[in-house]
Structure formats: C-alpha cells, structure tokens
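First, one chain by itself in structure tokens, the form predicted on its own.
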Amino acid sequence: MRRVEIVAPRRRVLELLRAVHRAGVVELVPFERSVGPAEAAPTPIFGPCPDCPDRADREAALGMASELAGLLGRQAAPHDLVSRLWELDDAALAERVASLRPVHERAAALTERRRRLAAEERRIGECRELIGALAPVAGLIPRLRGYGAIAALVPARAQALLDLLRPELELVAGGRSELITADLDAQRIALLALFPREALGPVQELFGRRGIAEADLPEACAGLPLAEALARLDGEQSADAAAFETAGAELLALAEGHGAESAALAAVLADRFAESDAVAGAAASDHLVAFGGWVPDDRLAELRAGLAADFGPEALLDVRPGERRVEEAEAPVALRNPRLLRPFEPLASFLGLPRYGSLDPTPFLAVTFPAFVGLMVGDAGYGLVMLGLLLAVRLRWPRSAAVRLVVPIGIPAAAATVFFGVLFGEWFGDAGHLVFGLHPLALDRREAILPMLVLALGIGIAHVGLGLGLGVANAIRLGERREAAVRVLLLTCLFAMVALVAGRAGGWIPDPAGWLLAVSLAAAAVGLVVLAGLAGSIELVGIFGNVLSYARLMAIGLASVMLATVANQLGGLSGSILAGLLVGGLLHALNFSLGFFDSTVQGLRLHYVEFFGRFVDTGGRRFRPFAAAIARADGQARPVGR
C-alpha cells in the first residue's frame, strides 16, 4: 500500500475527481503537506465543493431517486443503464429526475393505499376473531336501537377481572348491559361488552381503568347480531383484498417500467454527492489541487496510465516516500485471497482486521476449519444432506447476502464431511453398515477412543506450532525481535515436552536423548522467564492448556456417532417401519443440527484462540477505495493488496 498524492489544475477539480472515482483504487484522505517550502504547498479547501452543483437540490434528487427506487422494490442497478447515466452532466441527470416526479407521486400514493388496506385487513382479521369465538356463546342478539358494544382481548390469566369486571360494568351502565366471554385460544379470552350508547363513555373510562384495550369493531357492525356482522366483515375484507391486489398490480407495472431507471439514478447521484464532500479532503492554491490518498502497490500503474490518458501532463500521481513505520501505523489493510478463500474473509477478520505489514490467516482458516467441521461430524450421510440443503438455499435465494456468505463456507465443510465419513464407514451412523455393509477404511469411532484422542492431540501439537511458527515469521516482517524470540522458545518447549514424553511412553528415545530434551526444554523456560517475566511462564502453561483443547475434536465426534447410532437403534425398536421412520428421522434431525452448529462453533472456538492467538496481530484498518457505482459493477473497485 502507498501513499499518494494526486495533483491537477483547479479548473478541472470534477474531471479529476470523476477519473479517481471510476478508477475506484484509491482510498482518498484528508491532504496533508508534503515536507517542502511553505509557500508552494496549497493549502486546505474547507467546505462544499466551490463548482458542484447546489447541494441542498442535490440532495433533494438523490432522496428522490433513493426513495423511488425503494418504493417501486429495485435494489440493484442494472450495469449499463448505470453506465450510460453516469456520462451525464448534472443538468442531464436533473432533467432524468424531474421526469419521474409524476411516477414518484404515484408509487408513493399506491404504496401508503396498500398500507392502509393491508392494516384494515389485520384489523377486519382481528375482529373476525373475536366476533368468531363470541358467536357460539352469544348466539343472536337482536338489534338494539341505541345500545353500543366493546369487544376486546384479555390474557387467560385475567379470570378475576373479569368477575370484578361485570358488577362494575352494570353500575356505570345502569343495570342495562351484557359481558359475554369466551375463550379464544389457550392464552386469551375474547369479551363483548353491550350497553347504551350514553354510557359509552363511563365504560370507555372503566376498560381504560381494568388496563383492557378495547378491539376496534367497525361501526357498520355495531349492533348487529353476530352472524350477521361475520358476514359483513367477510364482504369488507374480500373487498380491501381485491383493492389491495389492484394497486400492487399497478405498483409492479411502474416497477417494470421505471424501476431499473430509478435503482441507476439513485446510484449515480449517490456517486455525485460523494464527489462534492470528497472536495473538503483536498487542498489548493490559485491554480491547483491535490488529493491524498492510498493505493495498493499492484494498481500504481493502473492509476498513472489513467490519469495519463484522461488529462496528459496536466496530472500528476506522486508517491510519497515515508517512514516504514508510519506506514505501517497508517496505512490501510485490503486482505488480497483468490476467489475461493475470499468467502472466508470475514471469518478471519471476525476478531479484528490483521494490521499492516502483518500475515492474512485466512488461507490457513480456508483450509482448517473446514477439514475441523468434517473430522467432528465425520457422517457421509449427514455431509450429503448438508451439500443438498446449501445448493437448494443457493437456487431458492441467489441474490440473498446471507446465502451468499454462508454457502461457500459451508459446501468445503459439507464436503470435508463426506470426507471423514467415508473413512469411518459412517452413513447415518451404523445405518450404512446394517444397509449396505459400509466398513471404516481407517478408524470406527465408536470403538477407537483412544487413538482418536491420539488424533485430536496431535492435530493440536501441529495447529498450535504452526501458529506458534507463524507468530515468528510475523515478529519478523514486523520489526518485533523480542516478540519472534519468545515464539521461539514457546515452540521449542512445545515440541520438546511432546518428544520427551511421547518418546519416553513409547520407549523409543534412548536416555541421552531424553536428557537432551529436558535440557532443551529447561533452558527454553529459564528464557521465557527471562525475556517475557512471569507474562512467559504463564503463556507457557497456556501453550500445553491449548493442545488439550484440541481433545473436543474427539469428544464431540463421538458424542454424534453414538447419538447416531441411538437414533436407529430407537427406530428398529418402534415396531413399526412408518413409527421408526419417525423416530429415527427426528433423532437423526437433532443430531445433523447439533453436530454441525457444535461442530462450527468449536472449529471457531480453536481457531480464534488457540491458533489465531499465536500469531495474529489484529488492529488493521479496512482498505475502503473511493469507487464508483460503475467501478463496482466492473469489478475493479475489489480489495487488493496489503
């Protein structure tokens, strides 16, 4: 990453503005002045942009356009449209606007009217509800000139105030109402309160009191005999239903026709207003200005052969030479993966962006956590299932974030699953084995306890010292001597203790080498304490705390198997094919959720602080380029570099 400065004249502030933004690989930063003679640096622009366009009418068509396009449902802009809108001067993109005044108008009218019909519809809903339950125990009332009614909701709970509540309901109305109840579902009990309407008030105060809110019955069906009022309310909401259906016809036919239009507007103009306050970062005299920023080292040349080709010798990109550490300090961080691994990104940088300079530990993410995921579920028919529901959520959602994020993570585990699966015979735990004969090709879980735990250990010595490893190369590329020493001791007390004593158990390392290895191990210790103080002997301790983490890669694979083989031998016991179906199929459901999300969080777990722990120096600040609409939808505005 570099820091820049790009300089070209004053007149011309908006096409150099224009070129950065399109080009969409620098990151823009206040200006700061270079180290030369005071009066030739510019100085600082403060305020909005002196040529741009009035803000406030800018402002005005961006909230527009953002808002149409809202209204009429487009999220995305489709590439060209937004090509073509983004040649236009600013009185072009005005006049654009203005002509979608009236379709604004419109979609804003047909979408409060949807608003209204559809809370009518919850409203009309409601009370069918209640006047539903009320009518089997009220039967018919009669028409009652002069008389009102209240009908509400109560919690179940709330059988006492409703004892209280008829006496107090007879006095206010004086002695000519009716409280009839019923109980609507398990947790409410509906009430319909009759009684003349001079009395409304008095009751209206009393349910207000009793804290009872009352339901909001239409006044056509005031007084009405219920079955009556039913059907009145049958013919309201098939009405507003049918209405509710003509304007979102409407509403879609405006959005096939000026949807895509709207999306682009609201895209560029959002573009144009980020030029306007990216002027306030720049600095100027009478006849230049200069813009700081920074850009990846593998887009320097990009950058110049632009500007080159958009304004000659009228431009200049010059990097500044600065201080390693300064940079380090400042400049952002733009994680650089091939396409596969980028999906791990996030997960990688879930505790903290890597800072500067520093190692990405998302390539060795991308690797373990998946192949952790799959040793832990280690079911190919659970794996199987798993491929399914991610391809079938990618068809049914293509365009959902969240689908987009999650699949790519997880096909790698659902395949590591399989994986695993085949090597421990494990197809819907022993169903593969009592089906189709299926045998381990390596390890049975459910028999092999200990050199699963064997397993998990050494997965732990490995994952711990490659961080540890890590955490030197990194101390290095830092500066950090002290830091890459103490690493070094850590890892050599690490494999010299798993030497000693996996040597000493399998008698295979003679009594000098033994020693040799104590030796190793004493000095390694003695300058911890030496280096790192008490800080060192603590880490220590953790070093070996972390290995023994390791063991739930085997404690929670065998809890799944086992559940596993619970779940058919429950449902070979039913006595009945379609009951052990069921059975089965509900335990085998449990499980398959249970293992993958323990299996997730645990693989996490082990990565965030045992392995990432060792060498990941977070505090790095997220490269965020000035890009464009259309720089984004080319693809060119993507993070690279570091």
Given for the second form:
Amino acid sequence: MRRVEIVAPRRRVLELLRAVHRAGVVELVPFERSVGPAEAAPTPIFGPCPDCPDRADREAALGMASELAGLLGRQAAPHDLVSRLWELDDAALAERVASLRPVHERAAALTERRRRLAAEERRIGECRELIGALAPVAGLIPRLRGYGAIAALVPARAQALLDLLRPELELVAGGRSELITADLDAQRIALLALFPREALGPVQELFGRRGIAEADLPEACAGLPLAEALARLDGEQSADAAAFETAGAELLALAEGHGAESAALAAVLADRFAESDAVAGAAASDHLVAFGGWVPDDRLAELRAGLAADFGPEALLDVRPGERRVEEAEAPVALRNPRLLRPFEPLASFLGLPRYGSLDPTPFLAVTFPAFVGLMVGDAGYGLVMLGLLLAVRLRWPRSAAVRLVVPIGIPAAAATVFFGVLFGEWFGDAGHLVFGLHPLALDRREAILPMLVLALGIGIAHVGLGLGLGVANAIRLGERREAAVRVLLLTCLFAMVALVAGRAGGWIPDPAGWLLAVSLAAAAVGLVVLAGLAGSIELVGIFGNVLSYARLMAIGLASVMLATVANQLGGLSGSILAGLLVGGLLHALNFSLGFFDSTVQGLRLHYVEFFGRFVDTGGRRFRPFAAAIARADGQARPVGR
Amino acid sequence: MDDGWRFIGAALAVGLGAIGTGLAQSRIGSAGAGTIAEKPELLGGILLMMALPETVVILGFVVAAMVLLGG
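Which structure goes with the form predicted together with its partner chain, now that we have seen the form predicted on its own?
Okay, now the whole complex, with that chain kicking things off.
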C-alpha cells in the first residue's frame, strides 16, 4: 500500500475527482492528514478546497431518485445505463430527475393507495371475524327498539376483565344490558354489549376506562343486522382487493418502464454526492488542488496511466517514500487472493483483519477448513446431498448475498466430505455396505478408533506446527525478532516432544538421539521462560493443549458415523419399508444437520483458536477505495494489493 | 474387576468433562443470548465462544480412549 498525493490545476478539480472516482483504486484521506506538520510550513499554501458543488441540490436529486427506485422495487441498475448516465453532467442529470418527477408522484400515490387499501382490508377482515363470531349468538336476540350495541375484541387472557365488566355495565345501563362473548380463536374473544341507547355515553366511558377499544365497523354497516353487515363487508373486501390489485399492476408497469432508470440514476447521483463530500476533504491553493490517499502497490501504474491519459502533464501523482512506522499506523489493509480463495476472506478476517504487513491467513484456511469439515462428517452420501442442496440453492437464488457467501465455501467442504466418505466407506452410515456391499478404501472409522485418533493428533501437530512456522515468518516480516525467537523455541519444543514421544513409543529412537531430543526440549523450554517469562511457559503448555484439541476431528466423526449406523438399525427394526424409510430418513436428516453444523463450528474454532492464535496478528483497517458505481460494476474496486 | 475399573475411569473422564463443558456452556449461552438480543451481528462470535469449552470434554475423551485402548 502506498501513500500518494494527486495534484492538478484547481480549475479541473471536479474532473480530477471524477477520474479518481472512476478508477476506484484510491482510498482518500482527509485534508489535514494529507499535508505535513504545521511547523514545516508556518503559512500553509494549501487550505480547504472551496470549490464544492452544491451539495444540497445533489442531495435532493439523490433523495428523489432513491425513493423512486425504492417505490418501484429497486431493480439492479444495468451496467450500460449506469455507464451512460455517469458521463452526463449535473445539469443533464437534473433534467433526467425532473423528467421522472411525474412518475415519482404517481408511484408515491399508488403506493399510498395500496397501503390504505391493505389497512382497510385488514380492518374489514377483523370486522368479519368479529361479526362472524357474534352472529350466531346475537341472532337469537330479538331486535329491540331504542337499544344500541358496541362490539369489541379483547385478548383471551383478559377473561377476568369481562367478569368485572358485566356488573359495571349493568350498573351504568340501569340493569337493562346484555354482554355477549364468543371465542374468536385461542388469543381473542369477541364481545358485544347491548344497552339502552341513552346509556351510550356512560358505556363508552366505561369501555374507555377499562381499556377496551370499540371495533371500528365501516359506516356502510351502521344499523344493519349482523347477517346483512357480513354480506356488505364481503362486497367491500372484494372491491378493496380488486382495487389493490389494479394499483399493484399499474405500479408494476411503472417499474418496468422506469425502474432500471431510477435505480441507475440513484447509483450515479450517490456517486456525485460522495464526490461533493470528497471535494470538501481536498486541499487547495490559489491555482492547485491536491488529494491524498492510499493506493495498493499493484494498482499504482494503472492509476498513473489513467491520470496521464486524462490530464497529460497537468496532473501529478506523487508517491511518498515508504515509512514503515507511518504505514503500520495508518495504512489500510487489502487482502489479495485468487478468485477461488476470495470467498474465504470473510471467514479468515472474521475475528479481525490481519495487521498491516502481516500474513494473510486466507489461503491456509481455504485449504484446511473444507478438509476438516470433510474429515469430520466423512460420509459420501451426506456429501452428495449437501452438494445437491448447494447447487439447487445456487440455481434458485442466484443473486442472494447469503447464497453467494455460503455456496463457494460449502462446495469444497461437501466435495471433501464425499472424498473422505469414499475413503471411510460410508454412504449414509453403513447403508452403502449393507445394500451395495461397499467397503472402506482406507479405514473403517467405527473400528479404527486408535488410528483415527493418531491421525487427528498428527493433523493437529502439523497444523499447529505450520501456524508456528508462519508465526516465525510473520514476526520476521514485521521486524519483531524477539517474537520470532519465541516461536522458534515453541516450534522446537513441539517437534522435540513429538519426536521423543513417538520415537520412544515406536522404539525407533536410539538412546543418544533420545537424550539429544530431551536436552533440546529442556533447553528450548528454559529459553522460552528466559525470553517470555511466565507467559512463555503458559504458551508451551498451551501448544500441547492445542494439539490435543484436534482429537475433536476424530471424536465428532465417530459420533457422526455411530448416529448414522443407529439410524439404519432403527429403520431396519420397524418391520415396514415405509416406516423404516421414515424413521431412518428422519434420523439421517438430524445427523446430517448436526454433522455439518457442528463440523463447521468446530472446524472454524480449530482455525481461530489453535491455528490463527500462532501467527495471525489482528488490528488492520479495511481498505475502502473511493469507487464509483461504474467502477464497482467493472470489478475495478476489488481491493487488492498490500 | 480390572476391566470394570477401567470402564468406570473412562466413563468418569468423559462424563465429568461433559458436565464441566455443560456448566461452562450454560453460562456462556445465557450471556450470549443476552448479547445477541442487543447485538445480533455478534452471533458468529458467540457461537464460537460456545464451542470453546468443548475442549474439556474432548480432552476427557482422549483420556478415556487412552484408558480403554491402552489396556
């Protein structure tokens, strides 16, 4: 990552900014950080740039276009349209916005109409329910002249309130009232109070005091018998539904005609608005304007060429000499990985972005995480089902952000599951063996408990050892010699201990070599305590704890295969093919979900705690380039370089 | 008789480890549920913390395997 200053004639400030925005490779930094200390220039030549375009106008236009895009369903802005609009000046964009104003007004009116109709439909629905519940009971009551009624809905838990209400209603109505209730559903009770019309005021006051809201019946139903009111409500509801559909169809037609344009306009106007803010952060003298920022090393040449093409000798790209102290304190971090590994970047930076200049753990995680999941689940049948599910989800929701995030990680994990499943001979547990006579190619996890445990611990030693090795490389990169020495000693301790234990157990280490290893181990341990004090000894114990933690690779796998075997056995016990398939299928579904979920969490945990803990130094700040919509669409804003 | 004691030892190694893990996870889980209610974006971190105490039962499992397979 390089710190740069871009200088150009002040009259071309907006052009320069748009070129930088279009390139999408510079993270701009504010003006006060882009010039040297005050004592270096007692009378600063550069001050804040006053050439800021009218921010309020741009904000108003952006607000209108964004709102319209929202009203019309915010379609994805087509790239070619964004490119065309991006070339327009502010006046032409304002014209476009003005031409969409009638569309905006109509869309807003239609949306409001749909909102009101939906609310009315809900209200009518509630009234229908209320009347429907009360009609059978109320129908038995003879029509009485001079009597009024109030209907209401109360929560079922307020039954005690109704018991209180009944005598109070009798009291205010002079003993000439009736309270009819009917259970609407498990949560609500419908209520109808009958009383002499002259008691309407006191009854309403009583209902208000008790917090019971009267049902808001449509005026058209006033004075009608309940059965007629119900029919009237049916008619109104149908009319509202038809009007709702009509408004929706008109809105859809507007979206088809203007949705893409409004979305593209909103994207371009958002860029202009961001440019207004960026100008405010620039530095300007009487004749020059300067922008400061960070650029990835490998994009510098591209930026230089772009500026030379647009401005010739009028624009100067000044690259500051690298200052490690400044870079470490201020430079943003951009991860640089091949396309296949990029989906793993969010996982690798989940606990924080690596510190500037340190190693990126993404490539290591991209290889070992799917392998760990595959090793733990280790069932070819489950792996194939997972592959099928991921592909189906990818086809069904191709644009979903969650799908784009999960599928590229899930597919290698599912493929690894199939691979290990074939090695272990597991096809839905032992179903492959029982039905097709399939055998393990390597080992049977149900029988080979000790070899699997040794394998898991071996992977742990290799993984933690790799982490320590990377930790040494990282510490050297960052110039932390003491940290590098501590990790070398830890690595020595780990391998000396492993060689000693394995060699003595296998009997292939002669005595002199064994003594040599023991002395190395002791010397490294003493060195650790000298270099790192108490923390060194704690870390040494922690390393062995970390290695043992990898036993979960075997333990979770064993639990998974046993549950799958139990599923098959229980399915077989039922005595009926259908019941057997149902029982076995349900248990396999449970094991499938548990297996992949637990393996994912445990696989990540092994990386974050046992592996990353040995070399990843977090604290980096993400590189956020000043990138226009057009640059984002071109993929130019992809943060690369370091 | 020896086998019996080995089985009991192995069961204790896993069982006590599982109880310890359960106790730790119950506390992390209740605190985590409160955290997620206020900040749902921390779900991933809380899930990871929930998985941390499982090392205890895994170590118990390793001890049990050594006890059972060693003899």
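Numbering follows the first chain given and starts at 1. Predicted model, so just to flag it, every value in this text is computed and none were measured. Definition used throughout: the rigid core is the maximal C-alpha set that superposes within 1.5 Å between two forms.
Visitor: Would you say residue 240 moves its Cα by 2 Å or more between these two forms, aligning on the core?
Guide: Moves: yes, 2 Å or greater.
Visitor: Does superposing the core leave residue 345 with a CA shift of 2 Å or more between these two forms?
Guide: Comparing the forms between these two forms, which are aligned on their rigid core, residue 345 does not shift its C-alpha by 2 Å or more.
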